[in-house]
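Take a look at this single chain, the form predicted alone, given in structure tokens.
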Amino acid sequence: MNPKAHQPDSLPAPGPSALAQSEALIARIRAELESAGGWLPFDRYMESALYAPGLGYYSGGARKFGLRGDDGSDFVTAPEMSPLFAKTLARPLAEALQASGTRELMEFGAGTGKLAAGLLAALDELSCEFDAYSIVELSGELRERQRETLEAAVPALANKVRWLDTLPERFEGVVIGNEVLDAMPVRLFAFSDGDWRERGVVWRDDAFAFDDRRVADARTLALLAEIETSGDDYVTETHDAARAFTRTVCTMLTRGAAFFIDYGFPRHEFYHAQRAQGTLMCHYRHRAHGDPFVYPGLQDITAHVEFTGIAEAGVEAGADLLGFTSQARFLLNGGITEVLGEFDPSDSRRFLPAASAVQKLLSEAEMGELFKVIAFSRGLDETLTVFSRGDRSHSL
């Protein structure tokens, strides 16, 4: 591989062992490319880059979550930013458990385990009784980090946690997925010369490169035909994997609720004429850029979520759309200001960092508006408090 083909000068260089892992993944993807005739749809490349056993970004051993690039991490999530996120989220989860008469929770992509630890502690404070907390996690390295986090933070409750390799056919309880949908592989499409083409990956000039082919799938063409492009060179994504995942979860859920928190837009905003370059983004050492071929397996590749498709998938699976709103409204309805009020304002050392983190979670300029919460349910007769005001289901 040409070592300079996809290495922006603004990014720090990985160490020798990390580079060796990336080169092994490159060889694996090249072999798949050859078997497929020299062209792979982008979602297959993205799936390998993120999830190839032992080599992909989420299945390998590199650190991912943290506050700064110099700690070896690539990005920060809400649970890492503030424990008040988990403490507030626990309230609607407890309400959903009670309303559905269920006693289990399941989290997808639990990261470092901070969200799970915070939820376990907060549910205990709320005197919410439950039997088990299951975590679905592909990364062996993250499983160990989660185990260590839970044993250190909530040793008395860690015995309620179990890790799953496969999903059960049926589940009664509450499902949580924080920043899971955005990590699902996406298909890329480009509009040029009056025609839609699917953007795939080839090996050219000793490096991965994009290559576009005519779209043959009628269902996809029907969706793309509805998009008002701003002219040639319009690029966008479809979220087949995220929709399939949502259908699977909502089929599995026989009673209870499922909450997904992520950044994105309803369909009419996602496929906007001015969003001409799509939403695909990569993260490496807290630097964002748009080249998915940089350090395969060592950087995160993500895309904003098209929530209308997610809503359709859940409803198609037989679940009810419980609600859809911004993260700010969800947290405010959930009582985050009351949770912050437990801090003494005169204790500036503790109060000011907590208030600053809450501001980032709620601010329209930070996470408050870009991030949304969508929820599905079965067996709940009424909505939850967090969706009683500001529900945007009508916008989907």
Ligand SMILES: C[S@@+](CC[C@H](N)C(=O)[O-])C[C@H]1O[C@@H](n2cnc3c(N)ncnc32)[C@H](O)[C@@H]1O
Given for the second form:
Amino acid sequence: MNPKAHQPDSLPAPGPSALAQSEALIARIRAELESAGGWLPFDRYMESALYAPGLGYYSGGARKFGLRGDDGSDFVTAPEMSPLFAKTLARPLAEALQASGTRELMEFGAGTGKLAAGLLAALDELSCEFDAYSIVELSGELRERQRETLEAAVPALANKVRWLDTLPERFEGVVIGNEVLDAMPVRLFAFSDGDWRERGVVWRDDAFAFDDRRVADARTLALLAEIETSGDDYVTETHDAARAFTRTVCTMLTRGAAFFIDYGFPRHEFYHAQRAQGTLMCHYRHRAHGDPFVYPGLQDITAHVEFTGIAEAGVEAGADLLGFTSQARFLLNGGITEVLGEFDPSDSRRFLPAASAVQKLLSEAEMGELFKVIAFSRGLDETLTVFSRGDRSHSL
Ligand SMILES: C[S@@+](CC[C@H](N)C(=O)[O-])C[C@H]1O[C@@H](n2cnc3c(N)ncnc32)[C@H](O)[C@@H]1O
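Output the structure of the form predicted in complex with the named molecule; the preceding block shows the form predicted alone.
Below: every chain and molecule of the assembly, starting with the one above.
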């Protein structure tokens, strides 16, 4: 039952209860494989590996977010790294609330709740008036963690927060999602022998394995035909779930703005001949590798975002593309240096970690350039300060 082929010695071994959870998930996915005739498209595998109730990576008990592998975490995100991220992000959100005359916020995929706590505190400090902060979270385990974080960090504001089980048909306000699009299942495609095939999952020799099948649907074939591969053995992804999600959010948004922050590229860079192995990536104890069959349910599986497709999906739903820029430009325009300036440089115990986190958020070699911000709006007549300089919408 245990896929021995996918337990690399180079990764720390999970404990017995984590392994038991992984084995239960493997059994569940094998049952799914069987009822699907022995082959699952990769996005169905990824969906289960991340979100199968109680067993998937996000829906099970894995710690996920943290600074180091020895605390049992697997990766760090900007709001986990520094409170200055939320404090800076609060400024364009406040500007968007004011410009649209709306009074509600909605966060997708709120992780540990740190971004929500930081935003609530910073909006309050900015004297920005709002009525509610709704969180849409697929994972019950994370909802609980979010509730605890908020009650501990912002007890006086936690009563504004509510968790939604279903999306409202219409929403007037400001939507935010940090690293949510990259956590959505992708389909994999491989080019070999002059032909595109969809890469799916089978169970072979006591382990999950890849297996490629002919592509049938015309829309996908048309997209793949546009890609200039570097020749044989080119593998890439399409982002059907993230596009559908963007369409849903932008349809729901009847007035206001929606911001998504994530790593990725415009289409011409994403489907580049040199990106021959695609962007699928797994994170386990702060080590990145490319094998999605290692410890199913215990490791994160993610792919970079193809932002042109996201922009198309939002516009198809009737929203305006408000802006697209790098995280560094967005945070600089948003005033991160002023936010850092609130720290006293002579108080090195507080100032130095804050300055070092700002450097990570802005540096081209770290998060500043790889991470982008895409925003949509409806009913906003003007652009926002964060997109006033360095907007790269033309590159999509
Ligand atoms: C990489 S984590 C990022 C968490 C947090 N935003 C942060 O920056 O630390 C991805 C999050 O997206 C959530 N997620 C994925 N798909 C979602 C969807 N369709 N609706 C709401 N949340 C979703 C996951 O449950 C998880 O909380």
